[in-house]
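Heads up, the chain below is alone and in the form predicted on its own; it's given as C-alpha cells.
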Amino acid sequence: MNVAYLDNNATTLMPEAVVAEMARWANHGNPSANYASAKGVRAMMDEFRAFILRGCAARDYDVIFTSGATEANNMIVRGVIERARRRMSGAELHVVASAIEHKSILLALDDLVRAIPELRLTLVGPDAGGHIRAQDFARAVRASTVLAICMHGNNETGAVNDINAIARAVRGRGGTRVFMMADIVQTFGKIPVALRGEIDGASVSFHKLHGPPGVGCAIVRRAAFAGVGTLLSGTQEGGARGGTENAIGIGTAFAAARLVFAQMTATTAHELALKGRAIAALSARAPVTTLADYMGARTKLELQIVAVCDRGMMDPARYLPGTLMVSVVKHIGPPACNTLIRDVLERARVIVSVGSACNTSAEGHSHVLRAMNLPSVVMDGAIRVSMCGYTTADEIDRFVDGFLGEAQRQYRTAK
C-alpha cells in the first residue's frame, strides 16, 4: 500500500520532473567564477530572483538566497534589531510580533531579549479562529517600536492573516521607522501574496513548494533594508550573505516554483475539494463542529470532532486551502491522545502531524494552540492534515477511516 503523505506543511515531496533538475545544475562550477557555465548559473539565479519578485508583487526589492526560511528569518530579525541598536545607542528598542510565529523567529527574539538589556518584546495573540487582528496588533506598537512581525499563513491551523491590513495599521501608529516583516513560507506559491511596498521583509522556504530542502530566500525592500549587516560575511549575494550559493538546490527550487505557480489555481480548487470531502466524511460518521461553535455550546457531547477554525474554513483568504486541523474532543474518561491517533495512522501508512513539525519533540502543547487559549481537551486531541496538489481522494478517505477508528476506540475504552 502506498504511503498517504498528509504532512505537506512540514515538507513536500519532489516530483520526478523536479528531481531531474538536480542533475541539470550539477557540475557547473562556482557561480562566482567567470567561465561560461558559471555565468549560466548566475543568469539562472537572476531569472529566479525576478520570478520570485513577480510572484509576490514586489518592486524595488532584493532576493537574497539562503539555506532556508530559518536563516532568512534570523537574517532579518537580528539584522534589523542590531541596526536599530547602533542607530539609537542605548535607547529602548521594542519589537511587536504575533504569538503564533514560527519557532525560528520566536527563539531568535528570546535570544535577543536576553542579550540586549534595552530590548522589549510584545507578543500579540490570535482571535478564536487563530487570526491576528490588525487593530490588536497595531495597539501594541509603541514610540520605540523598530520591528513588527506577523506571519501570513500559520503552519498549524492554516489561519491566513491579512498582512497588508496589519502593515497599514502599523504604519498608522508607528510610521515608516517600523520595519514590517512577514513569514510567507506557507503562502508563497499557494495563495496570492502581495508585498507591494507595505511589507519590508519576507521569508520563503522552497522545500514547502516541492523543491529541495536547504534552499530559501529573504525578500527585502531595498530602502528599508539599507544598512542592515550580515549573518555570514562574504562577497556573495551582493555582500548580503556570504558563502558559495547552492546552485544545484537553487536551480532545482526554480523548477519546482515554476511548476507550483503554473498549477496554483488548480491546486487550490483540488485542495478545497479534498478538505470538503474530509469534513463530509467525518460528519457522516461522527458529530463535527467548528471551534467557535464548540466553545459557545452550553453542553458538550461525550465525543465529537472539532475543526480548529471558524466557519470560514473553506475561504482561502482565511485559511490555507490544503490545511485542516481537527481534534478528537472527549468529555468522558481521560482526554483523547493525538499521539496515539498519529501512531495508528502511521502504522496504516498515513502520515500526519500532531502540530508544527518543528514542535513534535517539544514538551507540552503547541505554542500556537496555547496562544489561542484553547482548553487542553481540544489541544490533546489535535491532528493536522496538510495536503498538496498531488494528494488523492483515496488518501483522504484512508485518513478519515484511521482517525475515526482510533477516536472511537479511545471513546469505547473510556465508557
Given for the second form:
Amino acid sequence: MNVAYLDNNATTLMPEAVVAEMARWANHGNPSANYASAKGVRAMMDEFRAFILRGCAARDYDVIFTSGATEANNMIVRGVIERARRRMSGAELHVVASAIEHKSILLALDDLVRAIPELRLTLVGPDAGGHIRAQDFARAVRASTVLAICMHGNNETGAVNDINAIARAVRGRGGTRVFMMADIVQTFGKIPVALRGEIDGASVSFHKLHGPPGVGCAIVRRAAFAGVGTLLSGTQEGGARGGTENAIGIGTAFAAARLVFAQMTATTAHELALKGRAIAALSARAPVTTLADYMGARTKLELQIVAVCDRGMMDPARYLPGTLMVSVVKHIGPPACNTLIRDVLERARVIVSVGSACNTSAEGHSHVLRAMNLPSVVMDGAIRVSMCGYTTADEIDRFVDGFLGEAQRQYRTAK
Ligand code: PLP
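Pass me the form predicted in complex with pyridoxal-5'-phosphate (PLP) as well; I've looked at the form predicted on its own already.
Next comes the full complex, and the chain you just saw is listed first.
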C-alpha cells in the first residue's frame, strides 16, 4: 500500500519534474562569476526574485536568498534588534511577538533576551480559535518597541492571521519606528498573500512548496533594508547574506514554486473538498464538534472528536485550506493519547503529526496549543493532518479509518 503522506506543513515531497531540475542547475560555476553559464544562473535568480515579489504582491521590496526560513527569521530578528541596540545605546528595547510563532523566532528571541539586559519581550496570545487579534497585539506596543512579529499562517492549527490589519494597528501605535515582520512560510503559494507597505520583512521556505529543504528567502521592504543587517558577512546578495548562493537548490525551488503558483486556486478547492470529506466521514461515525461548541457544552460526552478551530474552518482566509487539527476527547478513563494514534496510523502507512504530544509522551504539549489555553484533554488527543495538491480522497479515508479505529479502541479500553 502507498504511504499516505499527510504531514505537508512539516515538509512536502518533490515531484519528479522538480527533482529533474536539480541536475539542470548543477555545474554552472559560481553564480558570482562572469562567464556565460554563471550569468545564466544569476539571471535565473533575478527572475525568481521578481516571481517571489509578484507572488506576495510586494512592491519596493528586495529578496535575499537564505538557507531556509529559520535563517531568514534569525537574520531579521537579530539584525533589527542589534541595529536598534546600537542606535539606542543602553535605553530599553522592546519586542512584541505572537506567542504562536515558529520556534526559529521564539528561540532567537530567548537567546537575545538572555544576552541583552535592556531587551524586553511581550508575547501576545491568540483567541480561542488560534488567531491573533490586531487590537490585542497593538495594545502591547510601547514607546520603546522596535520590532513586532506576527506570523501569517500557523503551522500547527492552520489559523491565518490578518497580518495587514495587525501591521496597520501596530503602525497606528508605534509609527514607523517599529519594524513589522511576518513569517509567511505556511501561506506563500497556498493562499493569496499581499505584503502592503506596513510590513517591513517576511520569510519564506521552499520545502513547504514541493521544493528542496535548505532554500528560503527574506523579503525586505527597501526603505527598511538598512535596519536588517546581516548574519553572514560577505559580498553575495548585495552584502546582505554572504556565502555562495545554493544555485542548484534555488533553481529547483523556482521550478517547484512555478508549479505551485500555477495550481494554487485548484489546490485550494481540492484541499477544501478533502477537508469537508474528512469532517463528513468523521461525523458519520462519531460526534464531531468545534472547539467553541465543546467548551460551551455543559455536559461532556464520553467520546467525541473536537476540531481545533472556530466556525471559519472552511474559510481559507481564516484557516489554511489543507490543514485540519482534530482531537479525540475522552471523558471516561484516562485522556486519549495522540502519540499512540499517530503510531497506529504510521503502521497503517498514514503519516500525520501530533498537534501537541499527549501527557504520557516525552514530547510534551506544544507552545501553540498551550497559548490557546486548550484544556489538556483536548491537547492530549490532537492530531494534525496537512494536505497538498497531490493528496487523494483515498488517503483521507485511510486517515479517518485509522484515526477513529484507534480512538474507539482507547475508548473501549477505558469502559
Ligand atoms: N516558520 C514556519 C511557520 C514553519 O512552519 C517553518 C518550518 O518548519 C519555519 C519557519 C522554518 O523553515 P525552514 O525549515 O526552512 O528553516
